[in-house]
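One chain comes next, on its own, written as structure tokens: the form predicted on its own.
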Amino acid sequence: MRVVICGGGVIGACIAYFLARRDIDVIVVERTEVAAAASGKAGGFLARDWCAGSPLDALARRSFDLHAALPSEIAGDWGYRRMTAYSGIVVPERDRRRHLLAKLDWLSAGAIIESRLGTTETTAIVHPRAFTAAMMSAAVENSAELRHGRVTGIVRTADGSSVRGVEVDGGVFEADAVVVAMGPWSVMAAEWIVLPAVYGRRSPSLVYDTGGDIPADALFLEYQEETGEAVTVEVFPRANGHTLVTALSDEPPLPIDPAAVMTDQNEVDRLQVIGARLSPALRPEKVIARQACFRPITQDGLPLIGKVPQIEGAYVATGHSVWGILNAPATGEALAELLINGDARSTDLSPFDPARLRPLDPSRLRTSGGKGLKVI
């Protein structure tokens, strides 16, 4: 069997790894670079039980356990470490609680911790770009191939019933199966195969060089800006001494080229103000990266993982939203099983069957004023 995976993000890398270690002939096609989009700019936060009661629960638990096991199975250092997670609020300047000392000594006064959300038994973190790169390297070490190129279509057999390969920059890569794992750019595949809509939600973030000033405490805080608008701020300290802070989101047109994703300066400025208010360790001069990424989401909020209807040999794995880094290993493992054995044994993929959602009419996919793609 030869499998072509379209997309070199964390989902594509994990699928490639679990296929290649089963001696499947794998080619990953990536147009920009490994972890070029959200897989390189996400928070990297992992939680075992935060999806309890939802269809994602089994996938998240299995993936959390795989994340714990992978550092002993493959080479590389992607900063895996357990952490504690807290929720709370940051009161505005006019609030009478403004001068209350924070329970965590690295936070500024007025940052009120209300509850503990996770412990070192249930929450952890990885550096997302390093993790994705390590998984891809492990796949290549198991004889997978990483090719640079832009996928422009899926080639079918003469009767149109099965895939025969993919079009890449005017050529064809022959394949018995094709997996679309291009994050929000998977929506472009709706012009080639029957696929539900995938939307891109943009999130800005700042990365600070905090050294040892912030311990392994993840934060989820409600922050009220001077305008009165309340936003949720997430803080993720990494093992390498860097801390990512993110908040805000919007849905502008998706740039056709992932390399063209840009930050919004107003949002970056807002984030810097928020960071400075949260902690002395998050001063503007400590910022080492200002970035943004588009997370893939679906109409019902669940990922698309499984066979694509109406064409044999076509598969999709995308739409993981904020849980892409967490759920990538279990997605890769289960989809590899589906490809090889005809069913996924490690995790039930039926809640994520692409056939559950109405297919996107390709006429609804438009280029918006030359700025990018938009589903209308």
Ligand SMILES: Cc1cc2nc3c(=O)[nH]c(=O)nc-3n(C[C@H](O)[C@H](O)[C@H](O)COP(=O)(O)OP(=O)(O)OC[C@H]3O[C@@H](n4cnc5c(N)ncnc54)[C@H](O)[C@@H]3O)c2cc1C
Second form
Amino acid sequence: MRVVICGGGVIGACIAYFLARRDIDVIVVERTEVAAAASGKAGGFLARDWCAGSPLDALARRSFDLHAALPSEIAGDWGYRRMTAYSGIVVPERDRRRHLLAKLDWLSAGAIIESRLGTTETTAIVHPRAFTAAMMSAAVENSAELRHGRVTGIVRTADGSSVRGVEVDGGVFEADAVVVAMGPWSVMAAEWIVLPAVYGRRSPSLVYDTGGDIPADALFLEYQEETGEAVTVEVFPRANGHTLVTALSDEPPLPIDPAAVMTDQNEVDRLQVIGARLSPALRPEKVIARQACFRPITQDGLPLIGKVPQIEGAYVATGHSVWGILNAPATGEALAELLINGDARSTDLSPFDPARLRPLDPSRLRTSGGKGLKVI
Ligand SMILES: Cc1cc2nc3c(=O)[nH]c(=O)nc-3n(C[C@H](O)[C@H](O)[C@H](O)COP(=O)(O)OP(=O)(O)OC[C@H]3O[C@@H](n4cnc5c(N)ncnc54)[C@H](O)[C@@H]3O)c2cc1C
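Beyond the form predicted on its own, can we have the form predicted together with the named molecule?
Next comes the full complex, and the chain you just saw is listed first.
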């Protein structure tokens, strides 16, 4: 069996790894570079039980365990470490009325920790770009092929009932099965196969060089801007001495080329002001990357993982929203089982069946003023 995976983000890389480990012939086609999009720019935060009570719970728990096991199974260092997670609030420095659960010395006096959300038993972090690259390298070591190219269509057998391969830069890569894992760009595949809508939601983030002084605590802080707007700021100190701060989001048109995703200067400026208010360690001169990325989301907020209706051999794995780095290993493992055995044993994929949502009518997919794609 030969499987072509469209997209070299964290989802494509994990599917490739779990297929290649079972001796399946795999080709990953990536338009830009591995982890070029959200998979290289995410927080990388992992939580075992934050999806409890939702259909994502089993996928998240299985994936959290796989993340814990992978460092001893494959080569590379992607900064996996357990951490604590806290929520809190940022108030004017004179306001001391709030209850202080724990004092984090590196934060400014106005940043108040109110409750603990996770412990080293339940929360962890990876460097998402390094993790994605390590999974792809492990797949390649198991004979998967990584090819640079732009997927522009799915090729069907003469009677149209099954996939025969994918169209890449004017040529065809023959395949028995095709997996669409192009993050928010998966929406383009609605013109090739029956697929529900996938939307892209953009968020900016700043990466600071904070050195080794910041403890392994993820922070989720409520912050009120001068305009009165309330935002949640997420702070993720990584094992490599860098700290990622993210907040805010919008839904501009999705650039057709993933390499053309840009930051909005206004949003970056807002985020820099927030960072400086949180801690002297987050001063603007400490910023080493200003970036933005689109996370893939679906109509009901759950990912699409499984067989695509009406065509044999077509699969999709996208729409992981804010939990794509967490849920990538269990997605890869379960989809590989589905492809090889006909059913997924490690995680029940039925809540993520692509057929649960109405397919997108391709005429609703528009290029908006030359700026990018929009579902109207
Ligand atoms: C600011 C931010 C913070 C986040 N933090 C976290 C977090 O802390 N924890 C967590 O679990 N998740 C987090 N996420 C979510 C996570 O980043 C995403 O869910 C995940 O990266 C999606 O991975 P993907 O492989 O589906 O898509 P992507 O990473 O978007 O990868 C898709 C790939 O497909 C390629 N591609 C596109 N079109 C084509 C084509 N035509 N042909 C070939 N290749 C193509 C692209 O170049 C890209 O490399 C965060 C997201 C954002 C935006």
